[in-house]
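Only one chain comes next, encoded as structure tokens, the form predicted on its own.
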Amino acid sequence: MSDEQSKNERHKKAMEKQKAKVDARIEAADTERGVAILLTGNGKGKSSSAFGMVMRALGYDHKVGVVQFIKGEQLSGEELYVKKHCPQVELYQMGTGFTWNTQDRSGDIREAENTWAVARRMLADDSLDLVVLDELTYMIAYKYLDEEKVLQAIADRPREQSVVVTGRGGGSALQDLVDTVSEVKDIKHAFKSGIKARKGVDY
């Protein structure tokens, strides 16, 4: 056997055993039903991967809700598609935009409110699929929000509806009641070098 059949037959072998382990996970993973998932962590990109499963979703004629707490004064890339083509999805903005340009607690709490009772609505909607509350997580470290009232609507949902909740942070307790958690980590990012955010690609 030559060095190349050699190390073909140790593939073979090694994608055999990973595809025996994949398999059995697949076969061992047998309960059907929503799934709520945490997008954390400092780095770019969580609210463009729940807006990646927002597409998802749309591609099975899914119906989906999404909330977006803090942004809303200057509208991204996906937020102008749904808003354009995709009248399947709700889409909803408290609209103040950063807190820290705001400086207004007593108003961000209210706008806050307000946007959560929308949130607890689709929460309780069994008709949607998929529910995206984006930058949730503030509004829990701020103590904006009631932290148990958020985390009981989350738990309390439709069996079949799953949740995205995206932002920073977001503490143990939700880390602890959602399904998946996946950290996006900043590694380097343009913008600390002077590097102007990008139309299409930041926002």
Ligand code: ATP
Contents of the next structure:
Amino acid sequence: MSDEQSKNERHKKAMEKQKAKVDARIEAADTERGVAILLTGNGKGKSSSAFGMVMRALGYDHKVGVVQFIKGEQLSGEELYVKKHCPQVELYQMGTGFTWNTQDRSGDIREAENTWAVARRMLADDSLDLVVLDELTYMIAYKYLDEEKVLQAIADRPREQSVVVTGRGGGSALQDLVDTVSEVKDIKHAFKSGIKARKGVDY
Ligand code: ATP
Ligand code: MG
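Return one more block: the form predicted together with this ligand, after the form predicted on its own shown previously.
Following is the full complex, with the preceding chain placed first.
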């Protein structure tokens, strides 16, 4: 057998083994229900990943709700797109910016509560397949929203509904509650070497 042939043979054996393992895991996953996902960490890619899931869901004509707990200075491309082209997505944005812009704690809390009312309604709506709660973690971290009531509403959502929470931090209780936690790690970011935030990439 040539070197190349034996390499191919070894590769085939390893792949067979791998396939058996994956097949067994697929077989073992027999629960069918919506999942709760937390996308956290200091790196770039949390909200854009959540909007990737919005696209996925729309591919199956699922109904989607998106609530954004922090309003940027301008709308992001995905928000513009959803508003323009996705009538089946209910998008709600908190009316104001956030602490370092507004510097009005009690006003921010009022806005957080108003926004939470929309989120809570979505989390109780079994016609929604996917609910995105973008930047929700900050509302918990700043104690603008009561953590327990937020976690309860996520836990009590309809069985088939999936929910995606984004934002840095999030706390251990939220991590314990959800099914999937991914941390986006900041290894480097263009902004730190002086590159301006870019349309269509950063917003
Ligand atoms: P994105 O919306 O691009 O997926 P994100 O949701 O992970 O980013 P946020 O903390 O919500 O991150 O911040 C959004 C904006 O901040 C984007 O313009 C993003 O490029 C920028 N950003 C994210 N992480 C960093 C970082 N570590 N350093 C500098 N800028 C960052
Ligand atoms: Mg974000």
